[in-house]
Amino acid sequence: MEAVRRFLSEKSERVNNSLRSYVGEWDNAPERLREAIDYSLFAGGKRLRPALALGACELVCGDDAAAMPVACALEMIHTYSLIHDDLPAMDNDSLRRGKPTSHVQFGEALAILAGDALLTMAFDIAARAGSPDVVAELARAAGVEGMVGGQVLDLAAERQQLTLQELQRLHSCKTGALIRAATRLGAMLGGANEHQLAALTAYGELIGLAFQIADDILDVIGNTETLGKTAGNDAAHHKATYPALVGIEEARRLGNEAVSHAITALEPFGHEADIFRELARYIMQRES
């Protein structure tokens, strides 16, 4: 797992200088909404979407740099979509990548607006990377067939007794959506041509589905310290999750089989693709 960890390392150091350069941009902001932004921006996480995007372009065309705007509006997004998800109307969070919530920080109404600003500015630094169609490609994860979509089924599924297929459909849209879009997003912005598109766009389904059935189980096998926020959410909020509807083992088993069919889909970029299959194996070996 060393070589993941220097992959999402170095992809994380070359996120956060872009990152911080883009917010450096927004002169006329007011203080507290620069501080608020900054707060959960820069709290550390593993910046695996960037990571994913800059990955995905630089396996289709030998660089990444055509993708680090839209690696850069990745991580926004999903930020904004944690300070949001935390509120106390939502999960209710007091903890997130071991510090205190943002709401917790800055109270509801500025968290609230920090999420807002990180939506909407993102969409301004993705449209750098000249292409419309990624966009739009974006904008559809993030919205309400993708991210937003899945956050009301999950609402919704709270207390309910789902399908093994209702709750992949829930989590193929809040939490695979943008990981989808990440492997996509890079793929386009590489000139990836149909097959490359195709294999990557599998490869980003079936990791986003391992990623969600890793983090339900780490919710009730994990700690609150290793994992930076507060184990056992879920069973107290009654949220439908691999390990309550089928168990952790059998959740388990449906986690590496996704990874197994990950790593054959990146089978047409051969040995150029083997940091992607390391990271498929992390994604359900990591402990936070």
Contents of the next structure:
Number of protein chains: 2
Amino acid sequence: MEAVRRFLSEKSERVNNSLRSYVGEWDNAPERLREAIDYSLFAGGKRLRPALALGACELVCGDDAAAMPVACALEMIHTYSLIHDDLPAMDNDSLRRGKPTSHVQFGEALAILAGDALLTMAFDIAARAGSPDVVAELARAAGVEGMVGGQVLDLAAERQQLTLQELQRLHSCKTGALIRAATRLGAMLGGANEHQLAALTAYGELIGLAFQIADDILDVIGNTETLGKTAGNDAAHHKATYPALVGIEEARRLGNEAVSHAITALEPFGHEADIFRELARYIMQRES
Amino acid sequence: MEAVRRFLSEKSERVNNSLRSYVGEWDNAPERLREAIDYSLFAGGKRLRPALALGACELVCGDDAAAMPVACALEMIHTYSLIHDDLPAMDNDSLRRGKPTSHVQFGEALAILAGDALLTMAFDIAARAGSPDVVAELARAAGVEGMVGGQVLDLAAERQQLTLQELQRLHSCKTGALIRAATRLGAMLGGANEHQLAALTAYGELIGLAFQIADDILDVIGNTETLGKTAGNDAAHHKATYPALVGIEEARRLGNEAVSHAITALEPFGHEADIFRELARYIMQRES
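Now that you have shown the form predicted alone, what about the form predicted together with another copy of the chain?
What follows is the entire complex, opening with the chain shown before.
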């Protein structure tokens, strides 16, 4: 896993620099809003989605610079979604990445607005990639048939018994769409051909599934300190999760199966894609 | 005012058709989310921002079709902002366009998500104009130095005594930025030259100011039935407004002055821009 840690830390350092430089442009924004944005955006996230976008771009063209604006936009959208998900009206969480959640720290109004601001500015930054198609795909991944749609399904599923198929749809919208968009947009911006794009789409979809299964399992077996967010929260909210539906062992098997299919999907790339293979394994083995 | 009513009703009919067609694409969105979006998006708004975008495009090139995606995106962003502004943590309003507000009708969680969805999908639709610059300008008008920034200033100003300059900054962000973006983006998409763009930028800025002054005055002198939202709400929330700061008469004078400067800004266009002159007058004379 050492190579994955190096990969993630190298990418996340550059992503953080770019994010700081984008946020630094907002001279005329109210000070308190900038504070609330900084608080959540630089709370020590793993930067998985940006790393996937940059890595996919690099895999097809040898350089990841073209994907940097979209990588940062993905992280801003991910961060906004965490702020809004944590709100009292939603999951009502008070701990995120080891710190008080945004509404606990800044009040509910400013937390809502910080989320709105991150979502909005993500598209200013994504537009710098120079492609309307990329903007549109990012919006759709985050939108009514993607992340927001998944969040609506998630809330509706509380205290409901879903089928495995319904749970898969929920997760493929809520978590999967943005992770899939990360590898796809990175590949598109790197000039991927049809086969490369198809391979990285399949890979993104499968690790997105594995990521959510691992997240569900960690909520059961992890502890609050390592996770940086409240463990056992899914059960407390009667959330639809893989462990709740099929048990921990079967959930683990489904997650490992997705990882192994994700690795297979990378075949066209040969050894160049080894870091993405490692990353897929890491996703099921991580502890936070 | 008859010509303005005809202009607004002709534009809004076409905007509504386009909005219906965009929303109609979202086959895989959760039903309840689509309901909440429809409820707010088709609640009978005046479609002022789309009409400005379409009108500006028409003024410079004789046809408004190129501006339709952005016109719809502007209305979606405006609608999301109303949903979030009305939330209990923000202005806590229960009436909007003569109907219960979104969170009263659908609960707070779905109202937050319907707003998030409208904001997100606005960029999918805006991207269809084919210009990354247009997407970026739209995002900035709605973002930290624009509408969201203004909303943060507005909340911070409650129970504060602002100077006239601070109040102008607040309004120029909160309401002005999106109205200014409407005329500017319409003009850009119509292929405006530098002088045309400058004229329509000034016009948008000035009617944006007049619009907010008129809104502040209506909150004092209007009644809840005609307004379709709770009259007297600004005073109840100790909001910073023009009537509160300078009195109704002086506020009216400032509004009329902005209208008259807006009309002057249209000089380069001659009689072709008469409908925009009428529209500027209508903005100060409207009753809702």
